[in-house]
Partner chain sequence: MLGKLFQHEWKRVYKVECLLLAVLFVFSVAGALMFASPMGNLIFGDGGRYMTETEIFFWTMTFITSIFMYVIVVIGVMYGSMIYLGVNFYRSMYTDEGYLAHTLPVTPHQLLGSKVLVGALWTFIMQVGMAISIFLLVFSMVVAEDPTMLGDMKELFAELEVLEPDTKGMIIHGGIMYLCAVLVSPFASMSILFGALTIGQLSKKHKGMMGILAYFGIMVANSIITQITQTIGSILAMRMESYSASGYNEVMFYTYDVQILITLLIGAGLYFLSHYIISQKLNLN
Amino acid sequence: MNDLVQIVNLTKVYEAGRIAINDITLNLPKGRIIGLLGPNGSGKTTLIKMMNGLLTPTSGSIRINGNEVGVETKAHVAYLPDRTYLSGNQKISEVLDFFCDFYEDFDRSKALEMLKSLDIEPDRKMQTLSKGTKEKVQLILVMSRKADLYILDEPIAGVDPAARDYILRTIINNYNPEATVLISTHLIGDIEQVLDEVIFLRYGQLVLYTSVDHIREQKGKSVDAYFREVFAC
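Now the structure: this chain alone, the form being predicted together with the partner chain.
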């Protein structure tokens, strides 16, 4: 079995009956870079949060490496949320210690190397960093792990084009090649060249799951162009 993630009949209903994810069944293979694409409010972050155990599904199941979301899966999933989750009082070096203590697959020297390449001093406190630098530090933490699954929620949103390039380079150069990378974004044009497969979500429903090559060959369009066609208002 080559599937890393198995999602079966997954549904998430928020308060007031708002359906965020509607009966999704999906298998994600190993060793791919997959784009999770959809307009705002399509359910991307909800799906990602359920995969990380931050939201409880209303029904259905998620299995990663055959395990239900829990201690075992969290040890093998490297997650970059769409917000800063590090305490402002901590120094970067303390955060590195924290990751070393809890993630066996965390490579401290690799993290230090990446920090050095960006001239970020490990002695600096998180609260003294700019928003963009905080995001880079979080990305470095995530990509310094040798995880089976990298889940990156909007990693290039809200950063300048130069930073986007750095982030994409960091992802491509540092992820474990045997792992799967799931990247959520709506900035498709910037990320298209690194994707193997794409998932289109709309109103919590799975619209499409296919390879990038298939879209290019069958539809004769780029993913960005096809996305615009599918989600045209």
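I've shown you the form predicted together with the partner chain. Could you give me the structure of the form predicted alone?
No partner chains or extra molecules come along with it, only the chain itself.
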């Protein structure tokens, strides 16, 4: 079986009956970089949180490597949230220690190599770092794992263009080729060159799941231009 993720009739309804994800069925193959795209309120973050076990579906199921989302899958999923979570008085090296203890697949030497390439000293304390530097450190932590599924929620938001280039290179050069990378972003034009496939969501519903090549060849448009056409933005 070449599918890494199997999503079947997935629905999430919040309080007051608001439907965030509406009966989505979707299979994600191994070895792809996939863009998760949609306007604000389309359900992207809700879907991501369910894939990480942070939210429970109202109905339907998600399987990763054949296992229902839960304890078994957490060891195989590397997750970058859309908000900075590293802070406080810890040194970067101490955060690396924590990741080494918590994740068997964490490669400390790879993390140190990436930190060095950005001139980020491991003995710096998290509270002294700028927001952009903290985001780079978080990405390094995620991409230093040998995961089966990398889920990156807005990895290039809020950083300068040079940092975006570094982040994209880091994603391409450091993920396991047998793994899948799922990237949620609003900055489609900046990231579409690394994507193999795209998912379009609107109002919690699946609008489109196709390859980037199909859009370019059959529609004669970039992913960004076709997204704007579909969503009239």
